[in-house]
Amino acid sequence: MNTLLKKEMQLSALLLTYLFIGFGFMTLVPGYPILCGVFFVCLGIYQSFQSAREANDIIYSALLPVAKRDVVRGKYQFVMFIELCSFALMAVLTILRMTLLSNAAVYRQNFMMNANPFYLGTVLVLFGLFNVIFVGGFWKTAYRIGKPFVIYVVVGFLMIGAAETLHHIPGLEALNAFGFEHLGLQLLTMFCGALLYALMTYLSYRKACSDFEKIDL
C-alpha cells in the first residue's frame, strides 16, 4: 500500500464512508431495487470528499513532495478500494442467494431484480459511472462537488430504472435468472461490466490528471 493511499484512508476518509460499505447488505433485501446499495456506497465516498474539501485536503496534498498526478492517483485508489470492498460483500451475498437461498419464496416471488452475476455486472457499471461523472468531475476544479454528484445521482437512478426494467422485456427474462440458470450469459454480462468499470475508471483517471495539472492552486 503506497503512502498516499494510507494518507487517504487514515486522514482524509470519514468513518461514515467505511460504515456505508455495509449497504452492500441491501443485496439481501427482497421487493426492493437492490442496486440502490451502490448509491449509498457512493454517498459515503461523497461525504469523505466533502470533508476533505472543507479541510483543504487537496492543497495540503499538493504541498507534499509528490507530483500532482500522484495526488489524483491516491484519491482514485481510495475510491476504488471502497467500491471493491462493497462489491466483494455484494458478491458474497449474491452467491448466498444463488445457492442456499435460491429457492426461498421471498425471492422467487420478488418482482424486482434478482441477485445474480448480471446484477454484479451492473453494480460495476454504476461504480464506473460514479468514477467518470463525480470523481472525474471533481478534478475539473478540485473544489466543486455538488454539481457532479447531482448529475451522477440522476444518471445512476436512470440506469437503475433501466436495469430493473430489462428483465420484464420479452426475451430478456434470462437476465433475472435464479440459482445457476443461464450461468453462461450471466457471467458474460458480469465480465462486460468489469471491463466497462476498468475502462471508465482508467479513462477518468487519465482525464483527471490532465485537468488537475491545469489548475493553479
The other form holds:
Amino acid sequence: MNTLLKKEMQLSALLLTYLFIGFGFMTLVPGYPILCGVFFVCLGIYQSFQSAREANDIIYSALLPVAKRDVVRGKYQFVMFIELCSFALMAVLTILRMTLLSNAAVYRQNFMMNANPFYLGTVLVLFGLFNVIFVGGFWKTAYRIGKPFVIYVVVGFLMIGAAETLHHIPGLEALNAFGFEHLGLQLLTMFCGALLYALMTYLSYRKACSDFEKIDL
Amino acid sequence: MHVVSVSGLCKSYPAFQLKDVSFSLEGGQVTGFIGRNGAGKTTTIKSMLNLIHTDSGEISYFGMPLHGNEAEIKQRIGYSTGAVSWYPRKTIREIIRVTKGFYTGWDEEACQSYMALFGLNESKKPMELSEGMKVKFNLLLALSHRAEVLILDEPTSGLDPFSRDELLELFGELKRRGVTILFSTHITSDLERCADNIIYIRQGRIQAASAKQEFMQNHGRPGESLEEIFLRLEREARA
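Alternate state requested, the form predicted in complex with the partner chain (shown: the form predicted on its own):
Okay, now the whole complex, with that chain kicking things off.
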C-alpha cells in the first residue's frame, strides 16, 4: 500500500466510513430501492471528508514531501478504495441473488429494481457521479463540502429514480432480468457503467489537480 | 549558492498585496522575519511552501526551483507553525508512525530525543495538549527528518520562558550543525539572542534584509534594542 493511501486510511478516515461499506448489504433488501445503498456509502465518505477538514488534514498533507497533485491523488485513491470495496460486496450479493436466491418469492414479486449486472453498472455510475460532483467539487476550495454533497444527493436520487423507472418502460423490461436472463445485454450495461465510472473519476481527478494548484491554503 | 532564494514574489488579495518580495538565506544561519500582524510574513512563508498560489515570483531551494521539485525539496526542509492541531483525536504515536513513512531521512533516534526534550507523551492526543505543547509537537515533526532548512512561523509563541530558552538553545545547536533557519516572530528579544540576519516586512513589502548588525547600524540609534528599532520604524511609518 502506498504511503498516501496509508495516511488517508490511518489518519484522515473515520471508522464510520468503513462501517458504511456494510450498506452494500442493502442489495439483499427486497421491495426497496437497493441503489440507496450507494448513497449511504457516499455519506460515509462524506463524513471522512468532514472529519479530515476539522483535523487540518489538507494543509498537513500539502506540507508532506509530496507534490500538491499527490495530495489529491491520495484522496481519490481512498474514495475509490471505499467505493470498490462496497462494489465488491454488492457484486457478491448480486451473484447470490442471481443464483441461489433467483427463485426466492420475495425477489420474484419485487416491484423494484432487481440485483443484476445492470444494477451493478448503475452503482458504478452513481459512484462516478459522486466523484465528479462531490469529490471534484471539494477540490475547488479544499474545505467546502456541504454544497457539493447536496448537489450530489439531488442528482443521485434523480438517477436512482430514473434507474428504478427504466424497467417499467415497455421494451426495457430486460433491464430487470432475473438470474442469467438477457446476460449479454446485462453484462454490456455493467461494462458501460464501469467505463463511465473510470472516465468520470479520471476527468474529475484531472480537474481537481488543476483546481487544487490554484487555491490558497 | 544561496540555500533558499525568493525573488519577485507578488500576491494580490482584495485587501492586501505582497509586493515584489525578494530575499535569500545563507546556509547555517538563523534569519529572523519580523513585521506587524498582517504585514505579509505568513503569506510569504506559505508561498515558500507552495501553500499559496502566487501571482508571480520564483522560489528556489538548494538551487532548484520549488515548482517541479516540490517533493524532493520538502524532504529536505521542515516547517512548523504555532499551535495548529493536526488530527486532534489521533495519538501522537499514530501521527508520527504515518508521517515518518514519507521521509527518507527520518531519524527515529532524534525523534525520541526531541520527544524527551520537549516532554511529550506519545500516548497523548493533540487535543489534550496545551498550546505550548502543540508548538513543541509541530517542532518535533519538523526536526525529526534531518531537515537542512527550517521554516518556522511564530515557533516561540505560546511557550513558557523556560521552553523558549530551550528552543533558542536548540536553534543554536542546529545552526552549528549547518541547518538554515528562518523564523517569524513578534518576540524580537528572541532574535537579539540567536539571529544572524533580519528580514523586515511592512505592508507586504520588504523594507530591509541584511545581517543583524548591519540592520541595527542602518536603522537603529545608539543604545536601541532590536525591539525599540522595530517599534520606532513602525511608528514612523504610521506617522
